[in-house]
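Taking the form predicted alone, here's one chain by itself in structure tokens.
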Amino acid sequence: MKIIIHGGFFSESSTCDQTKIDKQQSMERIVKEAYQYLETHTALETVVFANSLLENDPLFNAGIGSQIQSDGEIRMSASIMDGVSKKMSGVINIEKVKNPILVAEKLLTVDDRILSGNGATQYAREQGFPEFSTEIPQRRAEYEEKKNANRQGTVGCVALDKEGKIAVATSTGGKGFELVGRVSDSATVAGNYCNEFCGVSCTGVGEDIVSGAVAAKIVTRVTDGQPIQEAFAKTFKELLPFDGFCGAIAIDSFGNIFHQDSHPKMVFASYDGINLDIFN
């Protein structure tokens, strides 16, 4: 059993030492709590659980603490993918829900598994998710001062359970001050993808991640027999011509954990019950 999580890029919030310490402590707490959950749950259940913990922490740009778009509203996106069934589900630009990842989980059981905008929000209400404001004072202040126009951030998790099954989940509050209707990578196969061989969750500039088809490429290359390190190296090399801003985490079916970023530092933590690896 192994798990890895990410919380976007450290530069998205602050460079101060206290913020770094706070994020390290949160990442350690969440990855250990999620691993404990993994001991008695499937990989699919665990990636949803881990993402909900990240969404509930205002230090990260997903769920509570999400960025505000150019019209002053918050719209979030999230998706999950099951490496066993190969099913992916997600929500794009959903509004006023506490945990978009839980709405994405609900959609995994229906035919129309990716919903956007008002349709996603309406579905959440019909499924009993109450209206909830994820805005925090810091995000409103940043919006008013237009300081957040170039921020990037997402949260995600990849888990390998005791039966060798892999699942992945990704959630984002957007980049901040984006055009209304802008679609991030988080609910696409570029930003969130897995099968029985590998799972990948991405963070960074969504447009760059989509241009590079990052998650799908890495998983496909591992499936075709490339070692995970080589799959990452080749995929990130293909980002260089347009200076793609991306970070990615992954676990393969052999239990290899890997992460890489093109513009350090990505916030991440991995845990296997003994060894903890965390950004520093």
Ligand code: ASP
Second form
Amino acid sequence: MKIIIHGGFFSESSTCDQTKIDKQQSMERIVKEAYQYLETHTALETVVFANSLLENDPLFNAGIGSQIQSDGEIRMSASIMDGVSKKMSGVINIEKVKNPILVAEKLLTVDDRILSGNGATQYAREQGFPEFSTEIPQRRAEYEEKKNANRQGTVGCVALDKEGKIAVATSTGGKGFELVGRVSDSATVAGNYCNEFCGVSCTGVGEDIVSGAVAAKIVTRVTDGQPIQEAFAKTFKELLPFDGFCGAIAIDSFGNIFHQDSHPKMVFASYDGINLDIFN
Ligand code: ASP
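Could you present the same protein in the form predicted in complex with this ligand, rather than the form predicted alone shown above?
First the chain shown before, then all remaining chains and molecules of the complex.
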């Protein structure tokens, strides 16, 4: 059993040591709690659980603590992919729900599995998700100051369960100040992709991640026999011509855990029951 989570990029490291310590503590707590959950649940159930814990933590830009868009509203995106069934489901620009990842989970069992905008929000209400504001005062203050505090923490998780099954989930509040209607990578195959060989979750600038088709490419390369570190190296090399800003986490079917970022510093933590690896 293996698990890796990310909490987006950390840009304040030099100016705010306390935020870094807080994020390290949250990441350690969540990766260990999720690992414990993995002991009695599937990879698919666990990636949803881990993402919901990360969404509930206001330190991260997903669920509670999400960024505010250019019109002053919060719209969030989240997706899940099951490496066994190869099904992906997600919500794009959903509004006023506490845990977008739980709505994405509901969609995994229906035909129309990726919903956007009002349709996604309406579906959530019909499924009993109450109206919930994920705004926190700090994000509103940043918005009022027109301070773009992006790279603040899209979240994601890849898990490998005891049956060798892989699943991935990713959730975001977007990049902040985006135009209404902008689509994040987090509910696309560029930002969140998985099969029986490998699962990948990304963070960074959504437009770059989509241009680089990052998660789908890494998974395809591993599927075709490339070792995971080579699949990462080639895919990240292909981001260089346009200075693509991306971080990604992954686990392959051999149990290799891997992560890489194009720019420092991605917030991540991995755990296998013994070894904890955490960003510094
Ligand atoms: N990838 C997210 C987006 O562009 C933002 C992030 O990861 O920080 O919507």
